[in-house]
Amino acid sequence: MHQRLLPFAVAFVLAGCGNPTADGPKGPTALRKVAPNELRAPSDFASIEDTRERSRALFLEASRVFTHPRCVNCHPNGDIPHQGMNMQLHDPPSVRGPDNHGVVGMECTSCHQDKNQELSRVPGAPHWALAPIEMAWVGKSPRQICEQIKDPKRNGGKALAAIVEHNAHDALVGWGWHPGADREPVPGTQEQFGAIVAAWAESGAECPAEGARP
């Protein structure tokens, strides 16, 4: 009897009627593949119908910039800046100082001017300094960075609109795309990055799950 039923059962499964995922919930929408030095556009996330999920996915895309060494090096979890793609401690030795601009006689601007120095290879941009310790990103996950960015107690009292403006137009943030010498820039352009951050804010500024990575 079982032998007579077996062909029918196999046909039933192959037809999809016995497949629990055939008409069930679909997995995450596949995003357009991009090169490591590119950023996706907000329109690439339009296929994610759930607004909260779309917001989380947008932040993960933005975190490709936030977690890049060009950015993280100036967001240390201690008092010493990092440098290079392997994020070694700053050489020559320097420390944060009371206002994140170094200490007397060794201020950040003692070496870092308002633009890159071609011959000496010293990077530079307006207002060169470390991010406040409350905004330390070294060793932080995208979710932890997201929560920091949204928290007015840690982000300098900024509302979402100010966060978008800062990331889209601040000259020091913009240095990440123009680091000079042979340094690897962060992905995309500042304009594209600003659009991603704006879309994240407009979709509810949701934070991705702990463990989620771009």
Given for the second form:
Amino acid sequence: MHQRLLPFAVAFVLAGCGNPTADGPKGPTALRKVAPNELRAPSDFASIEDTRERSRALFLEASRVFTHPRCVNCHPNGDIPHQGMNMQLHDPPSVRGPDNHGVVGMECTSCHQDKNQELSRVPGAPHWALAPIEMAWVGKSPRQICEQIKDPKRNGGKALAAIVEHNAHDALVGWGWHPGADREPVPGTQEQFGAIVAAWAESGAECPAEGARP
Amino acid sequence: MSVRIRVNGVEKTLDVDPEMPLLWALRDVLGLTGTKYGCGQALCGACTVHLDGQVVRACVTPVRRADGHAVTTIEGLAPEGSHPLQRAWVELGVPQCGFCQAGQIMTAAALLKAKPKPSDDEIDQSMAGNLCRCGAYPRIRAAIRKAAGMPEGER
Ligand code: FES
Ligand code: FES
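For comparison with the form predicted on its own, provide the form predicted together with the partner chain.
Full assembly next; the chain just shown is listed first.
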């Protein structure tokens, strides 16, 4: 089994054994069923009365985007970007470089343009670059990503409002929904994602339990 | 749309589709055929040129990106082909078929400008996007080292 899937499989088996799902959202089955390419709306979480619990559930919903290969690939935990749904290492071989934009001769923007290139299939968006290493998401759980996102030391010094704004409107973030060619987009729309992240922030920006998965 | 580009020091105005790849504009419109078409997908490096000194793959760069900027191709790297890299290339007989070499030299030139004495790792990282189907890599690295005034090393 692919390594990336392993933690999910483990969580699934544990849940199947009747193990407590810690303080994860109670009865995720109570949430409206959605297709893998859909995102739920904040209103879908209104039935969770406990605010902190609702906040955790909202983050888990957002983590369906955060942990998608389309997003994670450029948040590597090493010095090489990933690519594809199988998260293989970037080919041609490229490295992070001193400022996350590659090295001389192999800058990200030596090849990636400000938008997807249709004929060559090279993906592109404004400011194409790797996320800094302190924002590494590869191999991270939703809780770990949640804590990283809230930590100004690891989020580029952003306050919560700026995080919401960034997720809702940043053009490079938005590429995830418009990846071009035959690439699978992340679920929902950027607008829906922005609404989920905003509702999470408004409800206290709680982080889900370590074992919790969407 | 008309696009204004300073190509090898000369101001050019092109009346072309802004999405036309820069490589097409250079080769088919301006007749600068030193820059090669290999893959057309940013995978081989044969089409490497400089845009304001930065390495870009001309095959995937829309010509609009170069509007108002300076492009340098292999023809404009040095008058008379006298760039230290070009001299080293000739002295060591680097090319086999030669198809990749304009791209190799353009990437190497950007590397040496940024890092006059690159380590072997730095050479490998910067040159990683320039493929050579003839496998001239050891001579390419030796010529870069020679041009940088360092011992050539193995080739
Ligand atoms: S032709 Fe541009 S990288 Fe191959
Ligand atoms: S010399 Fe033939 S491809 Fe490099």
